[in-house]
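Take a look at this single chain in structure tokens; it is the form predicted alone.
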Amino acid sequence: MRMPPFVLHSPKSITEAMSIAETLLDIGEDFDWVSGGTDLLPNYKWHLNTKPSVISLAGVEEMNRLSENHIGGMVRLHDLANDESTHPLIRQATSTIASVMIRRSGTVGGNICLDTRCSWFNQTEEWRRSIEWCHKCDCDTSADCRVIPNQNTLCVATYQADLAPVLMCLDATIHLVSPSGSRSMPIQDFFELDGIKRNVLAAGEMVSHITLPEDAKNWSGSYRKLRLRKSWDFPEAGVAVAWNGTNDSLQGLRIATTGCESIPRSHNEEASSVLKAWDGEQSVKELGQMIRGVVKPVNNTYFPPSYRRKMLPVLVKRAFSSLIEGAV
């Protein structure tokens, strides 16, 4: 498949990147940010929402900073998974992403901002043209959603990245920068329930880095996911849990899911509910059924929605195994 033509810009600093973005915005030219390119470039080859300009962040060294409480947007997933300063929960989740080769190219910012996926959308241009377009890539045809017809107000493409639910469980803050300034927010507020919009990024805005609170080191946890194969495939369902304390004296509990809806979702209400009367295995079973009840996948990935929902309590149980069994 041939890559469509585009102009590549290669800034060496965030300041230079913002200057290029501002110039493109002023002349009304659409553009994409590219970090590792493991998602964007395959989509470009499939002619999925391509732009005439692309700004590469590969040369922005300041975005490669990695420490215990700071993760730059351009930190490679391989480095995140293997650095001793990385929180153990993040290290575990990162090591499950795709394959070693993908992790050597893919970045933190790219994973968090991963485009939503759908079996009707993520196909070659020839395939999509043969059945008409869809709401997410309508090519100015006003095409209908292929998953849930006659409701062209919301795209239901699925968010299938791994880092977001783990960062939610660790109460991370995401930091954004644009030509007009910078802003920060809890990472759960970054995502927007729409498979097209996906997140709150404004025109010309990008993720600069992630920070963890000082007490993140007091939280343990685990991440479990369902996928077709052990490498390469995106999660069909993912569950991240984090806890503060032991099974006999649990002080804090958080849980988040991914791969089931158009956004990763934090389930603080359900976690707080079982924490009030924590009873080990029984509470885990109750929590698993709660998560199964509130998560609503649609039929646009490899496994059917009923199976993905059925697997959520299983993933919850597996994620809590080290807490229940008293493993370190």
Second form
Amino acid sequence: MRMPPFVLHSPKSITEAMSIAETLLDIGEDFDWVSGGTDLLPNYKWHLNTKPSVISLAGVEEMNRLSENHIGGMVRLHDLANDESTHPLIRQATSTIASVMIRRSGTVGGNICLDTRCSWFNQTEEWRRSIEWCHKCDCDTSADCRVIPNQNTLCVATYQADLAPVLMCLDATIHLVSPSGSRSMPIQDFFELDGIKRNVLAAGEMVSHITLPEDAKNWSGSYRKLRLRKSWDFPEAGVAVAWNGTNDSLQGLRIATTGCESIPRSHNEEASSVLKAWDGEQSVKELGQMIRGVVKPVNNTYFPPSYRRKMLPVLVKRAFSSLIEGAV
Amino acid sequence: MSGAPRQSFDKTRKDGKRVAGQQDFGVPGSGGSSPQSKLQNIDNIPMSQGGQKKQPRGPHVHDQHITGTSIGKRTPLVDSNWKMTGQARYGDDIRLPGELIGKILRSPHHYATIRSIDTRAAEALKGVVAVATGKDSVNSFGVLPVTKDEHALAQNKVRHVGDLVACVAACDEATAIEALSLIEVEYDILDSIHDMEDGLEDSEHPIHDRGKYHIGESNIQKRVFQQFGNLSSMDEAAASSEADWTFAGLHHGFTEPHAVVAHWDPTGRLTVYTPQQVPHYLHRALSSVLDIPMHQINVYRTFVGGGFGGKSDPFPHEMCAAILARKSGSPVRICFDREEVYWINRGRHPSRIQMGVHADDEGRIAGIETDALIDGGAFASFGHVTTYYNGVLHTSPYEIGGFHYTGARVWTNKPASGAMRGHGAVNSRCAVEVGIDEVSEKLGLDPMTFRLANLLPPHSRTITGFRITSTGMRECLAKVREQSGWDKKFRNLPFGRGIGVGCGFFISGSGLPIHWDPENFPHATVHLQCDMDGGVTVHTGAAEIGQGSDTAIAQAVCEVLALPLDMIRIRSQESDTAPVDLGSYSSRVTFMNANAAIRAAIDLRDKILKATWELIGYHPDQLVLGDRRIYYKHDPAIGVSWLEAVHKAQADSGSLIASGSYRTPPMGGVHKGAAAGLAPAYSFSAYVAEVEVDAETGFIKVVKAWAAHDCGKALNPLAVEGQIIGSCHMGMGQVLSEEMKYGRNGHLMNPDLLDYKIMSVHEMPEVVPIIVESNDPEGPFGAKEAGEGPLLPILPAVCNAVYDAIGIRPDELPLTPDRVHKMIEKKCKELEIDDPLELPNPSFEPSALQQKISERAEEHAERDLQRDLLKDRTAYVNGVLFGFDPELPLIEQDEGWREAITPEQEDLIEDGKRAARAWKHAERRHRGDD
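I would like to compare: after the form predicted alone, may I see the structure of the form predicted in complex with its partner chain?
Now the full complex is given, and it begins with the chain already shown.
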């Protein structure tokens, strides 16, 4: 298996990265950003939407900054999981991502921008040729989606990264930078409901860092995910919950899901509706059923969608166990 | 060689003479890792020879050849340093000057005829040296002589996605890949078959055409019918278990992808470097495909990065490399990508098995009824044998009242299934053992005792005529029962936690060498050669595939000759220098090759002893082989070094070579198919698994496994334990997570190691390997196999533990959480329970029969011991438990007794059996066609 050749650019600063990006944009050359490479490079080996140029952010030191409320895009998942300053919820979730080896290479920015996955898409070129391609990588054939046939307008590939729902529950802000400037937004606004578009990033734009609000430390939470093996496997469903207060006097409640749809989603409405009449275990049960109702996985990952959906209430229940049982 | 000096003797004698056997002799003059000759370690010499080694099951014919050197000692594999230092050369590590890279163009269609192939553009591409298509390889081949249905490249049809269509050799990989894209193939797509049940029906375009032997117009490749015993015993059963199982197909998941290098040397001979388990079959296939005599081919087995049965077929890509190398005049190397590994497959057959287990009111197994439909994929591979194995390999370890088997293997448009660790025995074994648990429960019996009360004894005959020599089945069960705390835990663990038992039985070497008459040629041959340096070179064709075959053979030789292991050099890689050997399959190597090696070593030893006799004047009967020293047994000071004896032997005869071979004794029945499953010995095993089942999610966690395996005699306990633990890992993969998933349009959805879920270290429980030594009378030093049998019991042990945990009896593998969750949902619905955590926890109330079968088990234990020690030499055949006289043919004692291999009409009328439907077709030759 061979990766197609590409030109590798290795800037040392965000400014330099932007100027390379600008140049490439100017000449109309398509490119990808690469940080840890654990997602992009396997996809390149499978010839999935490869680009002629790749800009590596590995040398951009300023993106490695990590503190209580600031997480650089190039912070390695391993460091995030092991740094004392990291929020406990982020630490817990990060320590379950993929495997040790992958966490030692994978980064925060890369995890957030993880390409969506689909069993009809994440295959070798020969394999995909045998199904006459698919919408997400159609090789200029206008191929249909293989999950929901007879349409090629929406890609339903699944977003299977772990950090996003956790960051949503902590009300994080994502900071983007592009040759034309920088912008910030709540992380839930970053994602776009389409397996190809995936997020708001414009051409040449990338994630520079994440910030957490000052009150993040007042929030506790938990992340639970569904996967067959305890290591390596992508989440087939993931639930992050965060709360402010105790079971007896709960002031705030947030919940977000991943691994079920093309984007991770926070479910603020559902959270506030149960918060209004919080009744501990019973509310958790209700919330679980609500989440099961609104999240709609499709048949494109390892487990069948019906099972993934049925597991959501269980994951919700288990995510809340420390709140309900009063454990830390 | 670490034995401590004996403590029981005093080093000084009052008369001033030397104490026998107590001297450390000087430099032995023949190398070895230690400068001093070691004393013989009598702790390792069996009692039958005057040593200290206990022999609870009596002496063995090889006892006299035990020198206490290596057998039974934990021995790191002799090739491990090569691997650990990264210097071992696997298939893709072979680099020859001027090599070209070969790549294969594969079919994108499940089933199609090839209208045309245009290779002109590819040939014109700069850097492309050779292109080959089906026209370059018209001769067929196959692993079994009766089913040669493969070609190096498709002739006129492609039969599965990934089937080989054309290949190119180019200066580098990128050019080769580009060339593939320039080959234009026009296909006419045919209706493909994916469901194995469809394979039983007539088809407009059967996937293969077997001419007059074709079964109707169907896709049935092989069908087997066997009925032994009295079916009425099953009809009158007191308790029955009927299950309809679905087993997903599996892949071996070995680390090293297939790779091959072919080279026509300047003399015109072909050398093929390949990680092969069975180099000899490849040798034969290459000869017929390439139309050159076998003596013009050297098959060089590289280090093998895992095989497990998946590298035992001659493969089309091996032919392709040779064809491209011949066309281009340069060495050609082909290395597979991982999904190509899945496309060539040869893994465990997807199977639908209907299993009926019946028990009578005395707690005996009245009968086993099996119907196995197995999905062979696009080619025959070993499937002929697999179809038999799915039935005949569960006729033991139990004594059964009747056996009724219908089996069929069909072609479908999938990658071909083949042989995989535990070949053909694994799925039906799982079904039988789960059935046995169910009938035990229905009769109010502890399944452990039920098994112990129904075992065939040592030196007996199974219902279909297999000869059982040694069996350690009883001891295996007893050990896992004790060590797992079975009696306290069974049906007593809290809901969600459970314990289960399963047994296994496997061949130790296939009795029939499929390519020749065993009367004419031996199964295995070993040559020894000893030169002036005193080291011994062993020539064997046994394929070291990581299982330790080189080590086992080296141990056998060094044991007989009392040499340190590092004086034995194994040359097992090249067919040019190795005697013909059937290779590493059917768990035959230890049994057959070590036996041949022992015979060769005895031959060499006799020559050495004769030379010693001439040197020191003592008859060989009076000589002892010590560590690199041969001496008079009553006075160790009188002796010569190994090297002196070697030199003397060479001076006498000019060369010092020896040879030994092994052939199986005549055995087995005479019916068609009697040779399938026939082996000179069988291994037995019993496992207990303890599991936790998360009833809310369906996740199963195996907490611990106690794994007792009877390998006859552990030549190398370290390797046996490794095999047991490795087998557990592999078997647990099958029971919990591994499957080849086919999508709705027949595509293999997970041809990669991310989605083909092999258990990781997190899922692997603690396995307690327990070695049971039944001392097989014909095994080398008593040994039997340990490579495949240990896989079988873990599947049913886990399934039965799941029942103990949550009261659900699985009938589908793998038990992925979604499947288990579905079973739990179904059960909750049946019982009208909302919360799965409120499902009832299975309990156990022993019935009146329990006491009776406990007593029978105890009687049988004594019976078995007497037979083991050969104190009881009466004949024993399956059926004695049911009151038959073993001295008379059973068919003469019971009117209803039948031994049939062709079905009567009424055998096939039963509705709902799948494989049985294979008999609704007649072979073309029997219906008047030609």
